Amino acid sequence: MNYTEEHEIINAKGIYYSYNGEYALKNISFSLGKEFMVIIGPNGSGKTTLIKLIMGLLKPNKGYIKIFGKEPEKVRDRIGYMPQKDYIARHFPIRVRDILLLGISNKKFIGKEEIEKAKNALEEVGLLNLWNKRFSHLSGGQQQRVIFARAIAKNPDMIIMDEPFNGVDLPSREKILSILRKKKRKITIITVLHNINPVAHDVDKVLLLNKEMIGFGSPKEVLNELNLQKAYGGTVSIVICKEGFCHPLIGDTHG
(Lines of atoms letter the chains of each structure in order from A and count residues from 1; the text may use other names and numbers.)
(Lines give C-alpha, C1' and ligand atoms only; values in the text may rest on other atoms or scores of the structure.)
(Ligands and ions follow the chains in the order given, each with its own letter.)
Protein backbone atom coordinates (compact mmCIF):
# COMPACT_ATOMS: atom_id res chain seq x y z
CA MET A 1 0.00 0.00 0.00
CA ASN A 2 1.40 3.39 -0.98
CA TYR A 3 1.02 5.69 2.01
CA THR A 4 1.20 9.47 2.09
CA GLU A 5 0.33 10.94 5.47
CA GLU A 6 -0.95 14.16 3.96
CA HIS A 7 -3.73 12.50 1.97
CA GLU A 8 -4.38 9.11 3.56
CA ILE A 9 -4.26 9.23 7.34
CA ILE A 10 -6.99 6.59 7.64
CA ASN A 11 -7.35 3.75 5.17
CA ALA A 12 -10.16 1.30 5.94
CA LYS A 13 -10.94 -1.52 3.55
CA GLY A 14 -13.76 -4.08 3.73
CA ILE A 15 -14.21 -3.92 7.50
CA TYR A 16 -16.57 -6.39 9.16
CA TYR A 17 -17.13 -6.61 12.90
CA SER A 18 -19.57 -8.78 14.84
CA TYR A 19 -20.78 -9.16 18.42
CA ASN A 20 -21.86 -12.69 19.37
CA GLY A 21 -22.15 -13.67 15.72
CA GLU A 22 -24.27 -10.66 14.71
CA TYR A 23 -22.67 -8.09 12.45
CA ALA A 24 -22.36 -4.58 13.86
CA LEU A 25 -20.49 -3.40 10.75
CA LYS A 26 -20.45 -4.84 7.24
CA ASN A 27 -18.01 -4.05 4.44
CA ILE A 28 -16.96 -0.54 5.52
CA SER A 29 -14.37 1.12 3.27
CA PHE A 30 -13.17 4.72 3.27
CA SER A 31 -10.03 6.84 3.40
CA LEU A 32 -9.47 10.17 5.11
CA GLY A 33 -6.73 12.79 5.19
CA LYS A 34 -6.39 15.92 7.29
CA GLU A 35 -10.13 16.43 7.18
CA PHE A 36 -13.10 16.88 9.50
CA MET A 37 -15.41 13.87 9.31
CA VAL A 38 -18.74 13.27 11.05
CA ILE A 39 -20.16 9.77 11.51
CA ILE A 40 -23.96 9.71 11.73
CA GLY A 41 -26.62 7.03 11.79
CA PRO A 42 -29.48 5.67 13.92
CA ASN A 43 -29.13 3.92 17.26
CA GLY A 44 -27.28 0.62 16.95
CA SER A 45 -25.84 1.51 13.55
CA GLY A 46 -22.22 0.81 14.56
CA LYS A 47 -20.94 4.37 15.09
CA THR A 48 -19.17 3.73 18.38
CA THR A 49 -17.90 0.36 17.14
CA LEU A 50 -16.29 2.11 14.19
CA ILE A 51 -14.42 4.65 16.32
CA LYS A 52 -13.21 1.83 18.59
CA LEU A 53 -11.80 0.11 15.50
CA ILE A 54 -10.11 3.34 14.41
CA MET A 55 -8.51 3.63 17.86
CA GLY A 56 -7.38 0.01 17.88
CA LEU A 57 -9.58 -0.90 20.85
CA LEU A 58 -11.25 -3.53 18.64
CA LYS A 59 -9.90 -5.54 15.71
CA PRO A 60 -12.00 -6.23 12.59
CA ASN A 61 -13.16 -9.77 11.88
CA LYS A 62 -12.46 -9.15 8.20
CA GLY A 63 -10.74 -6.38 6.30
CA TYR A 64 -8.13 -3.98 7.62
CA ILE A 65 -7.69 -0.48 8.93
CA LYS A 66 -4.46 1.51 8.88
CA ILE A 67 -3.86 4.75 10.77
CA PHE A 68 -0.83 6.82 9.74
CA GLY A 69 0.14 3.75 7.72
CA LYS A 70 0.29 1.49 10.79
CA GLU A 71 -1.88 -0.75 12.94
CA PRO A 72 -4.20 1.50 15.01
CA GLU A 73 -2.95 0.26 18.40
CA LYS A 74 0.61 1.30 17.46
CA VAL A 75 -0.29 4.97 16.98
CA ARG A 76 -2.77 5.46 19.80
CA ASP A 77 -0.47 8.03 21.44
CA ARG A 78 -1.05 10.28 18.40
CA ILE A 79 -4.82 10.29 18.94
CA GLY A 80 -6.76 12.47 21.35
CA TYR A 81 -10.04 10.87 22.43
CA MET A 82 -13.10 12.63 23.83
CA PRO A 83 -15.64 10.12 25.16
CA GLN A 84 -19.10 11.06 26.31
CA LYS A 85 -18.90 12.85 29.65
CA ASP A 86 -20.92 10.15 31.40
CA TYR A 87 -17.87 7.87 31.36
CA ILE A 88 -16.69 9.61 34.55
CA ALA A 89 -18.82 8.79 37.61
CA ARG A 90 -20.56 11.97 38.69
CA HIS A 91 -19.65 11.64 42.36
CA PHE A 92 -16.11 10.32 41.88
CA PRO A 93 -13.83 12.72 43.84
CA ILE A 94 -11.44 13.54 40.99
CA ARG A 95 -10.20 17.03 40.28
CA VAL A 96 -10.03 18.77 36.91
CA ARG A 97 -6.23 18.74 36.91
CA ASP A 98 -6.17 14.95 37.39
CA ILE A 99 -8.46 14.36 34.40
CA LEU A 100 -6.13 16.43 32.22
CA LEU A 101 -2.91 14.88 33.49
CA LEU A 102 -4.17 11.31 33.19
CA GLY A 103 -4.96 12.03 29.55
CA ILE A 104 -1.45 13.26 28.77
CA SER A 105 0.83 10.74 30.42
CA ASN A 106 0.79 7.26 31.91
CA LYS A 107 4.00 7.89 33.84
CA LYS A 108 4.15 7.40 37.59
CA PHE A 109 5.54 10.89 38.07
CA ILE A 110 4.13 13.90 36.25
CA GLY A 111 6.71 16.50 35.25
CA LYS A 112 6.61 20.23 34.49
CA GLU A 113 6.12 19.58 30.77
CA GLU A 114 2.92 17.57 31.32
CA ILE A 115 1.56 20.14 33.76
CA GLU A 116 2.25 22.96 31.29
CA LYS A 117 0.48 21.09 28.47
CA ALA A 118 -2.51 20.42 30.69
CA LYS A 119 -2.77 24.04 31.80
CA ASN A 120 -2.39 25.30 28.23
CA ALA A 121 -5.26 23.08 27.06
CA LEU A 122 -7.47 24.14 29.96
CA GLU A 123 -6.70 27.78 29.22
CA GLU A 124 -7.57 27.22 25.56
CA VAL A 125 -11.09 26.11 26.53
CA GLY A 126 -11.38 29.05 28.94
CA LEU A 127 -11.37 27.07 32.21
CA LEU A 128 -7.89 27.47 33.70
CA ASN A 129 -9.50 28.93 36.84
CA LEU A 130 -11.05 25.48 37.50
CA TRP A 131 -7.69 23.65 37.67
CA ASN A 132 -8.17 22.56 41.30
CA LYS A 133 -11.97 22.15 41.24
CA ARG A 134 -13.69 18.80 41.62
CA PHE A 135 -15.02 17.61 38.30
CA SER A 136 -18.37 16.67 39.85
CA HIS A 137 -18.90 20.30 40.94
CA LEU A 138 -18.77 21.60 37.37
CA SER A 139 -21.75 22.28 35.13
CA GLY A 140 -22.45 19.92 32.22
CA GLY A 141 -20.96 22.35 29.72
CA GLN A 142 -17.84 22.87 31.82
CA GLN A 143 -17.39 19.11 32.22
CA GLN A 144 -17.56 18.66 28.47
CA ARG A 145 -15.00 21.40 27.90
CA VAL A 146 -12.65 19.75 30.41
CA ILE A 147 -12.96 16.40 28.60
CA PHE A 148 -12.30 18.18 25.31
CA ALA A 149 -9.24 19.88 26.83
CA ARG A 150 -8.01 16.42 27.85
CA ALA A 151 -8.27 15.28 24.21
CA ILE A 152 -6.26 18.21 22.83
CA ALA A 153 -3.73 18.52 25.66
CA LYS A 154 -1.04 16.31 24.09
CA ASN A 155 -1.30 18.10 20.72
CA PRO A 156 -2.52 14.99 18.87
CA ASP A 157 -2.47 14.42 15.12
CA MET A 158 -6.03 13.10 15.28
CA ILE A 159 -8.99 13.92 17.53
CA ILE A 160 -11.86 11.46 17.91
CA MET A 161 -15.02 12.60 19.72
CA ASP A 162 -18.11 10.63 20.72
CA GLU A 163 -21.19 12.89 20.91
CA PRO A 164 -19.28 15.98 22.13
CA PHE A 165 -22.37 18.23 22.19
CA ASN A 166 -24.78 16.06 24.17
CA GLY A 167 -26.27 18.08 27.03
CA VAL A 168 -23.92 20.99 26.36
CA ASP A 169 -24.89 24.66 26.63
CA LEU A 170 -24.50 26.85 23.56
CA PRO A 171 -21.41 28.81 24.78
CA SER A 172 -19.55 25.55 25.50
CA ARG A 173 -20.51 24.11 22.12
CA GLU A 174 -19.34 27.24 20.34
CA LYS A 175 -16.06 27.23 22.29
CA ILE A 176 -15.34 23.64 21.27
CA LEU A 177 -16.31 24.37 17.66
CA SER A 178 -14.11 27.48 17.48
CA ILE A 179 -11.08 25.42 18.56
CA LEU A 180 -11.90 22.67 16.06
CA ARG A 181 -12.13 25.26 13.28
CA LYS A 182 -8.61 26.46 14.13
CA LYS A 183 -7.29 22.90 14.01
CA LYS A 184 -9.11 22.00 10.80
CA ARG A 185 -6.76 21.16 7.90
CA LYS A 186 -3.87 20.76 10.38
CA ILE A 187 -5.05 17.48 11.91
CA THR A 188 -7.70 14.82 11.34
CA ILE A 189 -10.96 15.33 13.25
CA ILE A 190 -13.62 12.63 13.62
CA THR A 191 -16.80 12.97 15.62
CA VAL A 192 -19.88 10.82 16.15
CA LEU A 193 -23.04 12.93 16.17
CA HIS A 194 -26.76 12.25 16.16
CA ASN A 195 -27.38 15.83 15.03
CA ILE A 196 -25.03 17.11 12.34
CA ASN A 197 -26.69 20.51 11.99
CA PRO A 198 -24.36 22.46 14.36
CA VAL A 199 -21.33 21.46 12.24
CA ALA A 200 -22.84 20.92 8.77
CA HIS A 201 -21.03 23.96 7.35
CA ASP A 202 -17.69 22.99 8.91
CA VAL A 203 -17.22 19.32 8.04
CA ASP A 204 -15.44 17.98 4.97
CA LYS A 205 -16.82 14.45 4.99
CA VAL A 206 -19.91 12.65 6.27
CA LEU A 207 -20.03 8.89 6.81
CA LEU A 208 -23.68 7.85 6.95
CA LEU A 209 -23.93 4.48 8.61
CA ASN A 210 -26.45 1.78 9.42
CA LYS A 211 -24.19 -1.24 9.90
CA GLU A 212 -23.40 -0.83 6.22
CA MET A 213 -22.09 2.40 4.72
CA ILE A 214 -25.04 4.27 3.20
CA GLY A 215 -22.94 7.16 1.97
CA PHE A 216 -19.50 8.76 2.26
CA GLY A 217 -18.52 12.14 0.88
CA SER A 218 -19.23 15.82 1.34
CA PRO A 219 -22.38 16.86 3.25
CA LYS A 220 -23.98 17.92 -0.03
CA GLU A 221 -23.25 14.52 -1.60
CA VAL A 222 -24.39 12.37 1.33
CA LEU A 223 -27.20 14.23 3.07
CA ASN A 224 -30.09 13.76 0.69
CA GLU A 225 -33.56 12.37 1.25
CA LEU A 226 -32.86 8.99 -0.37
CA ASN A 227 -29.75 8.26 1.70
CA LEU A 228 -31.36 9.42 4.93
CA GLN A 229 -34.40 7.23 4.33
CA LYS A 230 -32.10 4.25 3.73
CA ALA A 231 -30.30 4.94 7.00
CA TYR A 232 -33.20 5.90 9.25
CA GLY A 233 -36.27 4.49 7.50
CA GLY A 234 -39.54 6.35 7.13
CA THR A 235 -39.65 9.95 6.05
CA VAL A 236 -36.87 12.32 7.02
CA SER A 237 -37.53 16.03 6.63
CA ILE A 238 -34.75 18.13 5.12
CA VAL A 239 -34.28 21.87 5.21
CA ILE A 240 -32.03 23.36 2.52
CA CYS A 241 -30.36 26.58 3.60
CA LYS A 242 -29.37 29.42 1.27
CA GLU A 243 -25.81 28.06 0.98
CA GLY A 244 -27.28 24.84 -0.48
CA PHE A 245 -26.58 22.60 2.50
CA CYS A 246 -29.09 19.94 3.49
CA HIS A 247 -30.03 19.98 7.16
CA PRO A 248 -31.81 16.74 8.17
CA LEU A 249 -34.39 17.06 10.96
CA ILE A 250 -33.62 13.91 12.90
CA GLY A 251 -34.80 13.28 16.44
CA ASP A 252 -32.51 10.30 16.99
CA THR A 253 -30.39 9.89 20.07
CA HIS A 254 -26.96 8.35 20.39
CA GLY A 255 -26.39 4.63 20.39
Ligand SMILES: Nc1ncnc2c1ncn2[C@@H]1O[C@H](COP(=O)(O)OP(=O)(O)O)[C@@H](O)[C@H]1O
Given for the second form:
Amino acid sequence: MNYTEEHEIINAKGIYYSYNGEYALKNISFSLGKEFMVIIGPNGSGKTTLIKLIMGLLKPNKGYIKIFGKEPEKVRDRIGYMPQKDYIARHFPIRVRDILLLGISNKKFIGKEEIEKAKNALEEVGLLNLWNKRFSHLSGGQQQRVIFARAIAKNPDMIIMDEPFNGVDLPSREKILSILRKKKRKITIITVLHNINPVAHDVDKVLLLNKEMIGFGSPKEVLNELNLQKAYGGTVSIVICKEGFCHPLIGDTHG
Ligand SMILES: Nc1ncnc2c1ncn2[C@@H]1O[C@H](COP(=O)(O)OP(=O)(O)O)[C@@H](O)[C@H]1O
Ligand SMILES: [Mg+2]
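To test you: the structure above is the form predicted alone. What is the structure of the form predicted in complex with the ligand?
The complete assembly is shown below, putting the previous chain first.
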Protein backbone atom coordinates (compact mmCIF):
# COMPACT_ATOMS: atom_id res chain seq x y z
CA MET A 1 0.00 0.00 0.00
CA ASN A 2 1.21 3.50 -0.77
CA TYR A 3 1.84 5.48 2.42
CA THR A 4 -0.32 8.34 1.17
CA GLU A 5 -3.32 6.01 1.13
CA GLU A 6 -3.22 5.66 4.90
CA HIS A 7 -4.09 9.14 5.90
CA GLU A 8 -5.95 8.32 9.04
CA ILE A 9 -3.23 7.05 11.38
CA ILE A 10 -3.58 10.35 13.22
CA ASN A 11 -6.67 12.43 12.82
CA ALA A 12 -6.89 15.72 14.73
CA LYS A 13 -9.88 17.96 14.30
CA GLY A 14 -10.53 21.46 15.65
CA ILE A 15 -8.33 21.16 18.75
CA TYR A 16 -8.27 23.98 21.30
CA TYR A 17 -6.22 23.93 24.48
CA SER A 18 -5.92 26.59 27.19
CA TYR A 19 -3.81 26.95 30.33
CA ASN A 20 -5.61 29.00 33.00
CA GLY A 21 -8.11 30.36 30.50
CA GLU A 22 -5.52 31.49 27.96
CA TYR A 23 -5.41 29.63 24.66
CA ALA A 24 -2.10 27.98 23.85
CA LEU A 25 -3.62 26.28 20.79
CA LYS A 26 -6.57 27.24 18.64
CA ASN A 27 -8.35 25.24 15.98
CA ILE A 28 -5.65 22.74 15.01
CA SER A 29 -6.64 20.12 12.43
CA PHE A 30 -4.47 17.68 10.52
CA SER A 31 -4.27 14.07 9.49
CA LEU A 32 -1.25 11.94 8.88
CA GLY A 33 -0.34 8.51 7.55
CA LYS A 34 2.99 6.69 7.63
CA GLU A 35 4.72 9.99 7.07
CA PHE A 36 7.42 12.15 8.60
CA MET A 37 5.97 15.36 10.03
CA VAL A 38 7.87 18.25 11.54
CA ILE A 39 6.20 20.78 13.83
CA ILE A 40 7.88 24.19 13.77
CA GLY A 41 7.04 27.57 15.27
CA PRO A 42 8.58 30.21 17.55
CA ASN A 43 9.10 29.75 21.31
CA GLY A 44 5.81 29.55 23.16
CA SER A 45 3.82 28.79 19.99
CA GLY A 46 2.29 25.63 21.49
CA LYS A 47 4.55 22.93 19.99
CA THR A 48 5.09 21.00 23.23
CA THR A 49 1.42 21.42 24.12
CA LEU A 50 0.46 19.85 20.78
CA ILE A 51 2.86 16.92 21.33
CA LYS A 52 1.34 16.33 24.80
CA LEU A 53 -2.15 16.38 23.29
CA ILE A 54 -1.06 13.84 20.66
CA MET A 55 0.36 11.63 23.44
CA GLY A 56 -2.87 11.95 25.44
CA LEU A 57 -0.98 13.56 28.33
CA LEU A 58 -3.30 16.58 27.98
CA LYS A 59 -6.95 16.60 26.89
CA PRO A 60 -8.24 19.16 24.38
CA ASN A 61 -10.85 21.68 25.58
CA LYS A 62 -12.54 21.33 22.22
CA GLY A 63 -12.04 19.04 19.23
CA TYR A 64 -10.55 15.55 19.21
CA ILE A 65 -7.48 13.50 18.33
CA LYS A 66 -7.70 9.89 17.24
CA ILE A 67 -4.66 7.68 16.77
CA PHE A 68 -5.11 4.32 15.04
CA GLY A 69 -8.82 5.16 15.40
CA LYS A 70 -8.61 5.31 19.21
CA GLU A 71 -8.13 7.75 22.09
CA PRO A 72 -4.40 8.62 22.32
CA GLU A 73 -3.94 7.29 25.87
CA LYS A 74 -5.22 3.87 24.77
CA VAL A 75 -2.48 3.41 22.18
CA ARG A 76 0.49 4.80 24.11
CA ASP A 77 2.25 1.43 24.14
CA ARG A 78 2.49 1.64 20.33
CA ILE A 79 4.23 5.03 20.47
CA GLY A 80 7.90 5.76 21.17
CA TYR A 81 8.09 9.13 22.93
CA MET A 82 11.08 11.38 23.40
CA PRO A 83 10.09 14.36 25.59
CA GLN A 84 11.75 17.77 25.49
CA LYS A 85 15.17 17.57 27.11
CA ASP A 86 14.52 20.01 29.94
CA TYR A 87 11.88 17.67 31.32
CA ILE A 88 14.08 14.61 31.76
CA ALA A 89 15.73 14.23 35.16
CA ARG A 90 19.31 13.99 33.97
CA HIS A 91 20.92 13.87 37.40
CA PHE A 92 18.75 11.16 38.86
CA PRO A 93 21.01 8.22 39.90
CA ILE A 94 19.79 5.70 37.36
CA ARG A 95 21.70 3.39 35.03
CA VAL A 96 21.40 3.42 31.25
CA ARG A 97 19.94 -0.13 31.20
CA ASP A 98 17.17 0.89 33.61
CA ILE A 99 16.19 3.88 31.48
CA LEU A 100 15.72 1.51 28.56
CA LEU A 101 13.99 -1.25 30.51
CA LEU A 102 11.55 1.16 32.19
CA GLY A 103 10.62 2.43 28.73
CA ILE A 104 9.92 -1.04 27.37
CA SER A 105 7.89 -2.59 30.12
CA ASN A 106 5.75 -1.55 33.05
CA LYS A 107 5.72 -5.13 34.29
CA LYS A 108 7.30 -5.85 37.64
CA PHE A 109 9.58 -8.57 36.33
CA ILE A 110 11.80 -7.97 33.36
CA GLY A 111 12.44 -11.02 31.23
CA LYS A 112 15.00 -12.08 28.65
CA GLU A 113 12.92 -10.66 25.84
CA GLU A 114 12.85 -7.15 27.33
CA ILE A 115 16.58 -7.23 27.98
CA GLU A 116 17.26 -8.29 24.42
CA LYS A 117 15.08 -5.49 23.00
CA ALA A 118 16.81 -2.94 25.21
CA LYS A 119 20.28 -4.17 24.22
CA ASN A 120 19.40 -4.19 20.53
CA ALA A 121 18.17 -0.59 20.68
CA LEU A 122 21.26 0.54 22.56
CA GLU A 123 23.45 -1.21 20.02
CA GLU A 124 21.57 0.50 17.19
CA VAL A 125 22.48 3.94 18.56
CA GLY A 126 26.07 2.74 18.98
CA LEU A 127 26.17 2.78 22.80
CA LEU A 128 25.91 -0.83 23.94
CA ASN A 129 29.17 -0.34 25.85
CA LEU A 130 27.30 2.06 28.18
CA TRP A 131 24.69 -0.53 29.31
CA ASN A 132 25.79 -0.49 32.96
CA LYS A 133 26.89 3.13 33.16
CA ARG A 134 25.19 5.81 35.20
CA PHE A 135 23.05 7.99 32.95
CA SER A 136 24.25 11.17 34.69
CA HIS A 137 27.87 10.38 33.68
CA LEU A 138 27.06 10.49 29.95
CA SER A 139 27.57 13.49 27.64
CA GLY A 140 24.50 15.39 26.46
CA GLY A 141 24.63 13.73 23.04
CA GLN A 142 25.00 10.25 24.55
CA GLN A 143 22.08 10.89 26.91
CA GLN A 144 19.92 11.95 24.01
CA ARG A 145 20.88 8.81 22.06
CA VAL A 146 19.90 6.68 25.07
CA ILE A 147 16.52 8.42 25.31
CA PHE A 148 16.08 7.85 21.58
CA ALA A 149 17.03 4.17 22.01
CA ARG A 150 14.33 3.90 24.66
CA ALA A 151 11.79 5.37 22.22
CA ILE A 152 12.62 2.82 19.49
CA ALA A 153 13.25 -0.23 21.73
CA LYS A 154 9.67 -1.50 21.70
CA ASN A 155 9.57 -1.27 17.91
CA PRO A 156 6.77 1.33 17.95
CA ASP A 157 4.32 2.12 15.14
CA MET A 158 4.89 5.82 15.78
CA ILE A 159 7.77 7.94 17.09
CA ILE A 160 7.07 11.34 18.67
CA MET A 161 9.97 13.63 19.58
CA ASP A 162 10.14 17.12 21.11
CA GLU A 163 13.27 19.03 20.02
CA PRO A 164 15.46 15.90 19.95
CA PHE A 165 18.54 17.71 18.66
CA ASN A 166 18.78 20.52 21.22
CA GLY A 167 22.26 20.58 22.68
CA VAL A 168 23.23 17.43 20.77
CA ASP A 169 26.59 16.99 19.03
CA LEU A 170 26.57 16.49 15.27
CA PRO A 171 27.55 12.77 15.24
CA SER A 172 24.73 11.98 17.71
CA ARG A 173 22.27 13.94 15.61
CA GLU A 174 23.34 12.13 12.46
CA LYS A 175 23.11 8.75 14.21
CA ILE A 176 19.51 9.45 15.28
CA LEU A 177 18.66 10.77 11.80
CA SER A 178 20.10 7.73 10.02
CA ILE A 179 17.89 5.45 12.14
CA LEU A 180 14.83 7.64 11.46
CA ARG A 181 15.55 7.52 7.73
CA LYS A 182 15.49 3.70 7.83
CA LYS A 183 12.10 3.79 9.56
CA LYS A 184 10.68 6.48 7.32
CA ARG A 185 7.41 5.53 5.60
CA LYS A 186 7.28 2.26 7.54
CA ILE A 187 5.94 4.08 10.61
CA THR A 188 4.65 7.57 11.50
CA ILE A 189 7.32 10.01 12.71
CA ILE A 190 6.50 13.35 14.35
CA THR A 191 9.10 15.73 15.66
CA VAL A 192 9.20 19.27 16.97
CA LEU A 193 12.29 21.04 15.65
CA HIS A 194 13.79 24.44 16.18
CA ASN A 195 15.53 24.20 12.85
CA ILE A 196 14.04 22.16 10.03
CA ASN A 197 17.13 22.26 7.82
CA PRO A 198 18.82 19.03 9.01
CA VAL A 199 15.72 17.13 7.82
CA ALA A 200 14.57 19.42 5.01
CA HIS A 201 15.14 16.66 2.44
CA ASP A 202 13.37 14.01 4.52
CA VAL A 203 10.06 15.46 5.68
CA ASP A 204 6.71 14.72 4.08
CA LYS A 205 4.66 17.24 6.06
CA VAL A 206 5.26 20.46 7.94
CA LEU A 207 2.92 21.87 10.57
CA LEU A 208 3.71 25.55 11.10
CA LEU A 209 2.37 26.81 14.38
CA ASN A 210 1.89 30.02 16.27
CA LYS A 211 -0.99 29.11 18.58
CA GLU A 212 -3.07 28.80 15.44
CA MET A 213 -2.10 26.52 12.61
CA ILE A 214 -0.51 28.76 10.02
CA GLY A 215 0.10 25.96 7.57
CA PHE A 216 -0.04 22.20 7.22
CA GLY A 217 1.12 20.38 4.11
CA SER A 218 4.22 19.55 2.12
CA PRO A 219 7.31 21.70 2.81
CA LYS A 220 6.80 23.43 -0.54
CA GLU A 221 3.20 24.31 0.32
CA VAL A 222 3.93 25.59 3.82
CA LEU A 223 7.39 27.11 3.82
CA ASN A 224 6.79 30.36 1.97
CA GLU A 225 7.68 33.87 3.06
CA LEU A 226 4.14 34.90 3.91
CA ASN A 227 3.54 31.92 6.22
CA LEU A 228 6.94 32.23 7.87
CA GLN A 229 6.34 35.93 8.46
CA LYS A 230 2.95 35.14 10.04
CA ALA A 231 4.61 32.63 12.36
CA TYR A 232 7.86 34.36 13.24
CA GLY A 233 7.22 38.05 12.43
CA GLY A 234 9.77 40.04 10.43
CA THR A 235 11.25 38.65 7.27
CA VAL A 236 12.51 35.09 7.01
CA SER A 237 14.68 34.25 4.01
CA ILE A 238 14.25 30.97 2.19
CA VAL A 239 17.03 29.31 0.27
CA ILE A 240 16.05 26.76 -2.38
CA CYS A 241 18.89 24.27 -2.67
CA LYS A 242 20.01 22.75 -5.96
CA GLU A 243 17.92 19.64 -5.30
CA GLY A 244 14.87 21.94 -5.06
CA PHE A 245 14.16 21.76 -1.29
CA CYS A 246 13.12 24.80 0.82
CA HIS A 247 15.52 25.88 3.56
CA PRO A 248 14.08 28.67 5.71
CA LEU A 249 16.82 30.46 7.63
CA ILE A 250 15.31 30.28 11.11
CA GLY A 251 16.92 28.90 14.20
CA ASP A 252 20.18 28.02 12.49
CA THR A 253 22.10 29.86 15.17
CA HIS A 254 20.57 28.02 18.13
CA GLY A 255 20.48 24.55 17.19
N1 LIG B 1 1.97 24.06 32.45
C2 LIG B 1 1.70 25.27 31.94
N3 LIG B 1 0.98 26.19 32.64
C4 LIG B 1 0.68 27.39 32.14
N5 LIG B 1 1.08 27.82 30.92
C6 LIG B 1 1.80 26.96 30.16
C7 LIG B 1 2.16 25.66 30.64
N8 LIG B 1 2.88 25.03 29.69
C9 LIG B 1 2.98 25.90 28.66
N10 LIG B 1 2.34 27.06 28.94
C11 LIG B 1 2.22 28.22 28.05
O12 LIG B 1 1.60 27.81 26.84
C13 LIG B 1 2.24 28.40 25.71
C14 LIG B 1 2.78 27.31 24.80
O15 LIG B 1 3.81 26.60 25.45
P16 LIG B 1 4.56 25.38 24.77
O17 LIG B 1 3.56 24.42 24.27
O18 LIG B 1 5.56 24.86 25.76
O19 LIG B 1 5.29 26.10 23.56
P20 LIG B 1 6.59 25.69 22.70
O21 LIG B 1 6.86 24.24 22.94
O22 LIG B 1 6.20 26.01 21.29
O23 LIG B 1 7.72 26.57 23.16
C24 LIG B 1 3.31 29.32 26.29
O25 LIG B 1 2.79 30.62 26.37
C26 LIG B 1 3.57 28.76 27.65
O27 LIG B 1 4.01 29.76 28.53
MG1 LIG C 1 8.54 23.19 23.62
